[in-house]
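Consider the single chain below, provided in structure tokens and representing the form predicted on its own.
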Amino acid sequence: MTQGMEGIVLAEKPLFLPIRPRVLHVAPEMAPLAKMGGLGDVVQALPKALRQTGVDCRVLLPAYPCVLGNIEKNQLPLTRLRSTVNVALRWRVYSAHVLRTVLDGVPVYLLEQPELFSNPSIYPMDLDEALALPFAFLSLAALELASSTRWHPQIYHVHDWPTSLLPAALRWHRHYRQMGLGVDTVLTLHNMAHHGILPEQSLEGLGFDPASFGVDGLEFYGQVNLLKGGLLASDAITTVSPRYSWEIQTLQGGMGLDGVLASCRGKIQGILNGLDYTVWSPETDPLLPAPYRVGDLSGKALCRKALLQACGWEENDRPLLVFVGRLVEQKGVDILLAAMEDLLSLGTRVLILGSGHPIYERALQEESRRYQDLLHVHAGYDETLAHLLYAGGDMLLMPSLFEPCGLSQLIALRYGTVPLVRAVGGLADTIIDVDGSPDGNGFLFSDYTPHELRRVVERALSHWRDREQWKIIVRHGMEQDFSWKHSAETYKALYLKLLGN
């Protein structure tokens, strides 16, 4: 400290305030309120570990009937604000009540607008202008919120396509493109495989400039993709894994937006998803018969037995191989089915928990009546067996073709389930082979084929069959973290670097 010449103490060094970034994460789903897939987790878990780093983050979400369902049936807090939000769409004015709720410490916002908001489903089974337009409400109606909250973001984070007209309008509306230059935008790509296609007259009414229907906007090949125009106008892009974040810059990942996202590149980074521990951890798991941590696995058996029993099984100490997830081409349910008579016939016994596709699910449930001591197939979900297959298992089945970031080998790692995986995206970031590390955690293939699948199976069983070495490959895996403390700090840096510019 110095002496000024008035005697007022001087500071050396300037003194500044630390920057605590508002970031507003809008989206269709956030479990547990609404969930339809993984995309729903992370909007759960993220912002609450972005709250922990100091970040001043919050969600919005549509007010579904499930939503407001599971509020009640989880005794949330709920309140209703005094001013609504309203937003012009197809020459009409649409309104919504703004509630509020706190998730995990995490505020979130609720559109309530029943007239929109009423799909059980959340997603159309086939997008058209009519079924498109919640989505465009939810986007605009976030650049409204602050009016109805008091609350002004700096950042608006969104996800996938149902949110990309969000940015979208930041460019190329006619009325918020003037909110373009104080705010930013960043876009997380939770699977490509999904873009918001529309044909070209679903923008009339949105209150877009027609420029943003060019080859540098939101058309594409004569239509409207919803995606393409989030990716052009948003300030920074990420994947849900590092991996995924140039696999989606190829012609075989970018599912035909490789060019657009190529051209992006300098604003993309990949940031692996996190697992929530506090959700998924065998020590404290209230739906497993029995906890078990490392260096004490005697719960692992006691849950295994408990799910032999579940499935009306006896013990023959073959070991467990088991899928969770959607029963669709994606997770390499295809390549599963065609090599099941091979994996069985190695002295495993497989149990698969999903649903998806019609013809998958009945072809699984024909060879569980072909093999039923030694294929258990329950088409459906059910959580609490869901939670006994990661921790009843020895190894889990996870063929994908395709995986942005992946969560069930996540889960299986820290459940002691070692995980048999495809090298693509997430799976191949997170997983190391047990043959090419004295660290592995698992076991890897490349080529998406049946063979390929009974080959890695039989890798893995030729240490199985070794049990003192099998036991320092399930320490491997549960010993590794990976919470979401270190995303969160991934995002926190990404959040003040875009405040910086």
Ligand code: ADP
The other form holds:
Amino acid sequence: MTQGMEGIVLAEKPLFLPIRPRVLHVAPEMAPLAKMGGLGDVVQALPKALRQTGVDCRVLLPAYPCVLGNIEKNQLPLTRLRSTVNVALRWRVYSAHVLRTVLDGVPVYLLEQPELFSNPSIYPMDLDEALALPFAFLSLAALELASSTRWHPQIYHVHDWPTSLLPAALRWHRHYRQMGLGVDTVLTLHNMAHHGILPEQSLEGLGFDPASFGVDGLEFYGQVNLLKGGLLASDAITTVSPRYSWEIQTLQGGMGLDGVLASCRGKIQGILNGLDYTVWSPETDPLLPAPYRVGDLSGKALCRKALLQACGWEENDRPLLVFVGRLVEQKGVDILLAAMEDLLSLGTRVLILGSGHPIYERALQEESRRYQDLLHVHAGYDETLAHLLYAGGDMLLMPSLFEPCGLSQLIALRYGTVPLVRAVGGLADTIIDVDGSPDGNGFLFSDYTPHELRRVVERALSHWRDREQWKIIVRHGMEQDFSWKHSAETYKALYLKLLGN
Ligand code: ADP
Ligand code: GLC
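What I would like now is the form predicted together with the ligand, since the data block earlier showed the form predicted on its own; can you produce it?
In what comes next, the whole complex appears, and the chain from above leads the way.
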């Protein structure tokens, strides 16, 4: 109690109550329930980190069969809310039951709509009006969710094109635009390569005003571009690394949307992704045959042995170069294939884990038949094997054509596997070249050519031969902190700014 000016006793209460923004993340992936790549990792880790900063953050996800399977496998609680959410799309009403689970303290709402959410690979190869329906439903159902949950988000945080329709709907949808005034939206760009392109006539079935089909709206070269609509309509745009925030404003990096992004410059912010060290730590990783830590790498040697055994290879001193990633153009598979013979001739062994384009899968398999003792390719998605590659490898190859952030290099750093990466996007923001700084944690190259890839491997090998120096490089990487703590605070500050605080 304190004495007020006129002698009135005032209760010692803070003048302002702490603000706890209510934020709903809407996405088609969230590891370990549904994961196709790094987006799944981010939607798992960021809401959790945000809750630790005091944000009331929740997630909305489709109840894909894999999601329900993983909930059961992980023995998570599951309840069904009483009312359904209903969304009118293409002249009929789609309904979904809302399920609720909790993952690492984060409330997760799941839309149970088997008719729309049955695709095991989540994203269709090519998009058309019918295949876009699940994403349209997810985006619009998010705006209906509060009627079921009685929890009203102040901010909708959406990710990439699949949920870009949400901010667009708050601006141009015949029904939902009325809601637009009371709420804010954040769109995070993980990857500009996919826009969500639909024919013009699909707009009407989605419930959009025809006036939204213009240069200042969803129109893009005579078609509907969902990502463009999301960019223009959202209140804030974030990219998953600072460097990617300006790369996308260039002709080369903007993938056709550089002009739109330049016009949005004032609301774009680059916030580096983090890594969830409760999932990715060699000290505690249950998927590794042996744990290890900075001061004692004996467990890493055992992981290496187990990895070589899994490939049917003898143990020897040849440096082991690993690649974990989607086999798509973005990941630099073209130059990796073209440089393969050279890389192996330098005395290395290469181990690849990836799934993606059948052309790349076939080409890599063919190469592995040519170099059976030196190149092993595992085509497919395998979480356990991925952990073993990060732990058992000596160096990680990431020769990406472009890379909005990249999580693989951050995982490799923590696992003492030195990254060799192309200096783009988040790779350039996180890797410091050993030849340029005493604090170096990896090796960088610039030109997207097989020759430059070979040269960076040569440079790394010249350091590898000096084992004492190599240990220092490994230590630098393992000791770095790329956790979510700082980035989550930055997101929170953005939310508070949007809410006017
Ligand atoms: P992107 O999101 O572009 O695919 P990131 O580096 O951000 O790239 O994240 C990729 C994530 O997916 C990492 O967690 C990586 O370990 C994982 N991953 C990629 N391919 C595979 C695979 N074939 N098997 C297991 N995990 C994979
Ligand atoms: C995307 C990007 C990758 C990024 C991930 C998570 O898939 O390709 O660079 O790390 O999203 O943000």
